[in-house]
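Below you'll find only one chain, the form predicted on its own, shown as structure tokens.
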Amino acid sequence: MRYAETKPPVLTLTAGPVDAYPEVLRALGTTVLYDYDPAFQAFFEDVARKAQAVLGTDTPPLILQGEPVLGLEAAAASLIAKDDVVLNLASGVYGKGFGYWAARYAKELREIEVPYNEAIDPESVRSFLAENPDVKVVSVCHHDTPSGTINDINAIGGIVADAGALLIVDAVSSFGGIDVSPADCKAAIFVTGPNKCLGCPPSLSLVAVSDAGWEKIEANPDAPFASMLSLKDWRHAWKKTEAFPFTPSVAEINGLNAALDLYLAEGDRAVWARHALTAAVCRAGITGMGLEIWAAREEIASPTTTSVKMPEGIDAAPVLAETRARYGVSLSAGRAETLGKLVRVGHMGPTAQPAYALVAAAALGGALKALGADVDVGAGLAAAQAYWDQAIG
């Protein structure tokens, strides 16, 4: 039996959007409250202030309207000025992506760039600031989707700090999976969603700005106001006493509250360490069988996202093609520089767990096999089910 393409796949393991938690799913369908409705307005707070518990800042962060790149844009339109030379560090597609919209405000953009299946040199980005000390924002990708690469943003921020920079980041499918916070990391402006870890469908953004990012918003003549874009429209608009700069996406905010509600109750330790223990029996099943990890190194692997370098003379297209004809399984391509290069398995909100990542290995390597690619399917299954095994005792 093959799975027809004009029909939804069984399982959905890709790095975003993933599938929706349950619960979340549910609280997309409850009442829909006019939004000024005092019942709404509270309830808007409440939801809030839980998303500042799980963020771990000081006030509450914004919760803009639209997917996360409504987020990023809006906090490269607020923070930077005209007058502002921009570092943007790029070790794939998306921190490459985010020097555009960096570019489109600042005086001039400057960039630290390696190889897309590396991270970011903490220590490059001390020497450059040295060098460079008219910068006035750095701007990085905590996890470079396309890439599955993780740089380490909270000594990067450490080293921004010192220097008296601001820094911007792009959180957006790390937060929620990985012990990572805007506090932890110095972020001036820290961009997030819902739509990855925490198990919603793309809909929203969470954006946190620290005293000094409201500081420097608040002296940029040219932040957006009245728009789309804007922060300043949205920063005080969570208390229940203020009025929404537009009408806000009711049915996504309950989906919002119940996808914070189970990540309080599961608790954040006990889920960073479910996405990394499914992360690895991943990559277990995958090295087991032969394939290589496009990630340079282990240390810099995502535990929200595999990816898989494809054997030589392989596109990735047929391989994705395949994955879902012959076993109903839809992982993600590569994007930009990594297209076709490599596959995605999403380790993200309902999917993280071990029993996917078996599934997403038997899934790939059966297709590569039929491919003719030369792995051990039989091999890779058994050293993820023993690597399960033994973290579980």
The other form holds:
4 protein chains.
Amino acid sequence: MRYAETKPPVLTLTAGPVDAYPEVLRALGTTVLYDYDPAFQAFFEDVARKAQAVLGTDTPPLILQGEPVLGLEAAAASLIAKDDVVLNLASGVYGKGFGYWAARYAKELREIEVPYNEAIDPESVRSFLAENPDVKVVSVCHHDTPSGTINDINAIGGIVADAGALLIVDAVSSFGGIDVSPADCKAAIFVTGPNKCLGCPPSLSLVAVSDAGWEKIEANPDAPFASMLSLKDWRHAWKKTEAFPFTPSVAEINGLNAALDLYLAEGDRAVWARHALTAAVCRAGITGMGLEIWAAREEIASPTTTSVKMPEGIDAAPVLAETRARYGVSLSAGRAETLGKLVRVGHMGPTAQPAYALVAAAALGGALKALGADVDVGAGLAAAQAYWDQAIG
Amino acid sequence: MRYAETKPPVLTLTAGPVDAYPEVLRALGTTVLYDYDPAFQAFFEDVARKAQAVLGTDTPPLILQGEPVLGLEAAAASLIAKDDVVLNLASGVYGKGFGYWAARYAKELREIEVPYNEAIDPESVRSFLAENPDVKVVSVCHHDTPSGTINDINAIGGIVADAGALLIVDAVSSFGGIDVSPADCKAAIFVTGPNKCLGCPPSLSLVAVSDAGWEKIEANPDAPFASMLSLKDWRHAWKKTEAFPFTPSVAEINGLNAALDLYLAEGDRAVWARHALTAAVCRAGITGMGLEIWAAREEIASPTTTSVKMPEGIDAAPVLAETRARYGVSLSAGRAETLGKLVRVGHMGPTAQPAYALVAAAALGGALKALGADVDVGAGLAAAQAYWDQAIG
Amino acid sequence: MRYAETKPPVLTLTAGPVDAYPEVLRALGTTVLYDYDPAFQAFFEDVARKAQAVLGTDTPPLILQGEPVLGLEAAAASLIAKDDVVLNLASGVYGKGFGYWAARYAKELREIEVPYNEAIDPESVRSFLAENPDVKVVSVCHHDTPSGTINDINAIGGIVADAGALLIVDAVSSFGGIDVSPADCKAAIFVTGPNKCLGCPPSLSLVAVSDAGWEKIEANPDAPFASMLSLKDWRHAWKKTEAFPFTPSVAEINGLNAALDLYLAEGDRAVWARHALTAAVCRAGITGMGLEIWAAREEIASPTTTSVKMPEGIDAAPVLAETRARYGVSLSAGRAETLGKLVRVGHMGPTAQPAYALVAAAALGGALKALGADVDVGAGLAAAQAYWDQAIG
Amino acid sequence: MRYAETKPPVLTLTAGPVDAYPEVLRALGTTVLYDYDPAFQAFFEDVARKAQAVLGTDTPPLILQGEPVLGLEAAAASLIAKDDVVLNLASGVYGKGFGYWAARYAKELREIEVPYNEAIDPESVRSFLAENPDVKVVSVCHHDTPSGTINDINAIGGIVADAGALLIVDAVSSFGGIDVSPADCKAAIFVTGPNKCLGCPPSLSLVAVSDAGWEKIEANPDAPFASMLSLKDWRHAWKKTEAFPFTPSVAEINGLNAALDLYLAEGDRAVWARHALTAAVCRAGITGMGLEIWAAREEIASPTTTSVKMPEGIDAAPVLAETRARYGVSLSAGRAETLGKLVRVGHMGPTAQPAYALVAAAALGGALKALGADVDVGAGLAAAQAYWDQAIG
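Let's see the other form, the form predicted together with another copy of the chain, since the form predicted on its own is already up.
So here's everything in the complex, that chain up top.
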């Protein structure tokens, strides 16, 4: 029995999109209100306030009407002025990619780049900034999803602040699955989205801008306005008394509301613990069957994605085809530089459950074995189960 | 008994967002697939093909991941080159507004503007283009929603084509409710969205680009790419073998699919007839109670929105508050120049039903009467009903 | 433009089923839990407690797993013993119909019957019981839906209690739309359902049994047990520590929970007022166009259904076909003795809104006129609107 | 990390209710139609016709408005006449239980009973009938769910037919998950429900009655009519031209329609294969970790439920509490005679996926180990995975 490509898989355990929480899926079907209806305007403010509580900010984050690449592009376009020197920190494809946007708006882009299974050394940032006092903006990706690796943005944020520069943080696929916040990393702009660890479908960005961030944006004559790329347009839109710059994605706001309720009800620590345990169970399984994680060191591996290095001589593409066809499990490929070299298992939102990590390990191991790799799937599953068991206590 | 602002109204009969079709609302809650899953990629191509069938184009339209202002901004950014002279046709707030975007990208913006209860005279376009042979791009809003008026874009399109210029058409709030298509108006770029007459929630754009349009975009060195504002990025994304530029709004694509199925099943002519009848019933009621429509002439009034002129001395804001508080009916205000001067009743998608036109007329008439206007609501309802009856035959 | 029979109508304004509240429809799709899962058992107890709050009883009502005819049949089977004399009060088809069930279980059935547009005179019950001291059980239908008429069950209940008999009340289509409760009418068994004024789909019964009711049931050797018709089986099933007699309808319980939440949030008085206003607006429209309500007197007409007498020579069947085909509005026929003679407009749950009463009046009037009746539809709509207006104040 | 009892489990892998297919959950929320609306009447007939196709009968089965215990009780009440001798075949708690209903209606109940981990020997039925030629009705449970065992009803059905008796088959928890049909087992009444292998929530019965079955029912003066327990009332109700005996559960009919569509689209053989594979993977895991299945022999173990014998000295209740608390997995206890002695894993509808069997095995093994049992969970998982792998080929 093989699963047909033409039909949905049994389980989507990718690095996102993953399935949304059932409560979110149902909320998407709520009666659509007119955006200027007072009930909707009050509701939107409520949702923004909940997002504020979840992000731990002083004012509500912007809820932009596009998946987080919009938040990231808008951040670059809004914060970076024509005469700015930007330092981009690249430890993976996404971090590197932000540099292209930054370069589009900056006078000059400088970069610290490390191998894509490594993390940025905060001390290298300190040295760089000491030697490059003209850097105005630093950008960093917290969880570089195509690598499954995490940068120490709190340390980096402190260093950037000390240097008087502003930090743009891409926390799209980490926020909500790990202890990270705009305040802790002193971000001028902190971009995330409801579509990863918060368990919504993709289509919105959450963007927290600090006071310093707003000051720079308002001072930037080229910061977009009356545009999809504008942050300024949305600055006060969360207030029920303010007009929307354009029509918000009403259904997605309904979904976001449900997701925020779930997050607040479960409690951030419980959510983080669930992501961490799932990742650990997955890795116990992966390493237990003789595979290696992609990250150079366990401590920089993200709790929201497990990237598994493909064994010598095996490309990821047929492996993914086999996990899906044999086991009905959809996993993620790498991207660009990591494409072909690794397979990614997401642990995000509703999929951050050890039970799914076990299935992911079984499917990935089985596919590799079917393709001739030397893996002991049974040993991996035993190890995953044993890890889970001891973690329960 | 009055309806509280804090609770949803009984009926949303606005110029959009309106409620989505129930089938669309349910489809939004479909299991979210990974965008690179083969089942999703094939599904996306299917949806694009259905959109093609609905739009009557030779290739699938772009499905952009943001409500139609994204499509419009991206159209301006992509098609209009730095050295282009653009003629913008402004018969309302939206048509006028597009000029601001056009001006951002063009060498020079010229404009034909008429009063906002009027329509552009196609012959004035012919004369203008004859006198301004350097115009490369013409832009026009088909249904200027804040006025509820329709321009004759098929006539305009023929004239623009004869002059060798390219036409950008904003058909956001008309397409799907009236007989209009990219081919009939010879549009280089035709922008609409699923969130008006197709009965989806707001969050996607449908953008049809002609061969000539693509030629000009590809030749435009400043046309955005690797950007939310890019049309180029999405040109081939409908193919299941192509990558997405960024993550599509999976839930909204599921909703769009359901909406396109409904449209194709009902049949375009039946959908248009339903919108036309609803508007006519609404207007019979409005005029029957002694009110006037905003449009200078019945024949330029849109079948998808009825704009009602407020009687001398009455501002629209309290009227809207009263229709909602007294009758539970949410209607729309004007915008900018038309704000305060008119109230709009939408007839779009699921709300394009004569039964709702009757309720809208009752609510609007009753609110005006309660505010002291001299209206004979009963006579209006009788007229609406009588019109409906004779239309049934 | 006519509406096809093969497609759903635009509005279902029948005497039930009507559409459920949107919140209820979404709740039906909640993840199905195992009935013995502790989360479900606790949830079921919660729902039962909410039903208790709504019914105002001392203990939770039984939630039977079938639409209210199950509750009624089970009530007859459980309470009425082989040697009981039962007095059935028949003011309509449903009241009369209960007598057939009662007769199945009783030694003898006696009956007070009045014309089906009338109500039972409580004093006639007093006299009857005085003359028939052997009557043990009295049964009455509160709202005889096929007639749209209401009996004064509080007065009747007091008389029955004084006579030392037990009262079975069918409040299926009235409870939740009018001020009625098991306590106020001193019912031994009070049967209703979530599928009328509470705005759920049909499939459950709510049955409140008094202490005296339980005493008689437990003493009845023929009271069903281990049966769908058993009340006894479900007596303690609401407790999370108790087993279910058989599998509850999990999805419907999820829907009921949402409906009870809505009812408690809106507040009983507000819900009743909404039903009453809707009925009054409907009747203003009906009488304003020259038609008559079926009920002999306005004060016995139900606030949850308006029954309209068909004009001389016009059968209801083609009228219903025309309201649906011409206006897309589904209304109800009568049943048995009232079939053909009247048309019913329901005002229940989500349809208890004056806006819908207006549409119902327009559709019914229009259909009658199309069939040749002498109705002034416009005058009716004007009257309905005028009534509504003055009621708002 | 332990899972709270107050919150839903991560996975419900019980012997039912299990979660419904997502398509079914969404369908439950379809706009509720009036049961007498022509669109609903035509829809009901369509659904009945699909149920006919799925069951392979000559006419549509009855769709009764209560979960399958209603179908079973109604079957006993309708078919069994006062002077009938009934042979009940009891190989488990459910088969035994049907005897209580049968005895209620029959002149005399006779029984063949085997240990509850065994199956009925068809030859014993042949002998019994030869010796008891007065037996008119035989009743048998196909899959005795509390034991997870299957009887050979095709063989039994042939023997019963040869003897000229009528067979009542309870195929509630097997139909749709294994190759079984009314025709193949020559059932006079074949009862199943959409709430097990068809993937609906509980609330409806499907009852197929043969011509001989109808003949006997119509000839039975005590067969219920005008009752929830009546089969006769519903005989022709599937026809769009016929009235319903009482209001059908509209939402559940919408869900059933979606489930039947899914079944027909997947194809019966594919569905059965999926159930069989899941069960086999589960058992490979169970036995691989040193546990035993409850069924005396593998060949009588149901493909829709795996019953696992508890090790000496371990009661099932704490095991179930631990699978849920430790792993978030809800499994089923036994019932009555099997209560405490076994744990059941369901493989039904959407849960009939090998991936879930793996999780179930991990959870059950882990819980037992935590409670001190001597199980090698890792070996079990390895065995399950290995079985799955070889089955894929």
